[in-house]
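Given as structure tokens, the chain that follows is alone and in the form predicted on its own.
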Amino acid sequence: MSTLWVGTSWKMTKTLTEARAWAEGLREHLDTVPDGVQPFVIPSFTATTTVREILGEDSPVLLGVQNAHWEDTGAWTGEVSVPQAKDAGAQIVEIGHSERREHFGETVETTRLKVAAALRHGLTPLLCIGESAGVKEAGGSSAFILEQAAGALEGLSEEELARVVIAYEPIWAIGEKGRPATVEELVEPFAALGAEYTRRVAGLLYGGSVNLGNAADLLGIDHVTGLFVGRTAWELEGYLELLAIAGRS
């Protein structure tokens, strides 16, 4: 059976206090993650090393941050550069997220310089993809999520585009208002990623209003291995029992 990912991006919330309170509990369970699953967390950055510092070096959790500049350095005032990132404890970028795309400009094109950016420094890129409710419902949603992803992994050799995760996040079903996707509605796009990327990325992960209640039916869907989650996860028992349902799967 391959890797299960289970990992929660943080978005802009919690307060260190708050951080440092999830990664004291994540540490003390730690024992009881589930063989074959592979956890993962994204806090915002100024919570980063505090996370870090809990966990531990050598902690099977990877940590990520929700962003990087494609930059090594330079004057590009409040941005985060990726060696900055892996100097914090980094191992995983996020990139592409629907919400930097829609609010902060990013492209496909910015998404491949910053691809490239996280494996030239050894770091692990979580792609983000996803299409909107207009693009679904005129029947565009392989054809969209596929046009995203081959744009920013562009040039990569199979050994390079092995490191990549790519998560598909429909921008109809995250957030606090999104609508939770059926499993239905899932099986064309994954059958459309996987058809051209199972067994040449390290992931195929879904998010978007992931919860216990169907965190299951997805992970049953072919070539999906793993999950995405926000708001589910930012509990620390949420993420505990997602990881134990992954367990089960």
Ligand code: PGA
Contents of the next structure:
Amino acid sequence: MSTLWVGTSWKMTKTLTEARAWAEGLREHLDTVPDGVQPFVIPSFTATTTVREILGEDSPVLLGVQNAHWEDTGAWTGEVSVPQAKDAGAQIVEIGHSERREHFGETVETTRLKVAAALRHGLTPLLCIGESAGVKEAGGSSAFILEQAAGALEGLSEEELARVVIAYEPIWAIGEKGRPATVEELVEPFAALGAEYTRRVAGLLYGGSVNLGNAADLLGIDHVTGLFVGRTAWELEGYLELLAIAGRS
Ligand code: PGA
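Based on the form predicted on its own presented above, generate the structure block for the form predicted in complex with this ligand.
Zooming out: every chain and molecule, the one shown earlier first.
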């Protein structure tokens, strides 16, 4: 069985005190992380080093950042580079989340540049793809997400591709305004992604309103090898429960 990735992005939440409490709690419960499950956590930039220090250098929990620039250094006010993220202890770079595409001008081209930058520095690109409700209603979900993925991964060798994790996160299913996807709705997009990427990438994750009630069913969908979670994992208890569910899957 392939490794199941189960991780969370905290988005723009948590003070350092809250980040510390969550990370210390996880460290105390590391013995409950099931075999075959790869945990990861993606705090705000401000908490990266704090979480790294708490988890320790050789933690089985991978640490990520929610974005990074494609250039290594220079006059890019407000941005953080992949080498800086790595220096702060990150091993994963989240790229192309729909909130960044919608509000911060992320495009297929910038996702491609950022995937390349992460790989260049030995970090794992976590590429997020997903279609809007409009695209879904028009019946174009699979074609749309395959195009987003192909654009971001263009030109990679098989060795490089094997280090990429893809998270399919339909925009209509994400966050407070989203509605949880049904298993039936996800079968076709994952079949399409699986036909192209299963066994070629490190993981094919689902994200969007994952909760304790639907996690097991989502992990049962063909080609799904993990969950990328927001709200349900922001309380440590929820995250630990998701890890346990993955362990039973
Ligand atoms: P959610 O967020 O689990 O709170 O819907 C998912 C995401 O944006 O990755």
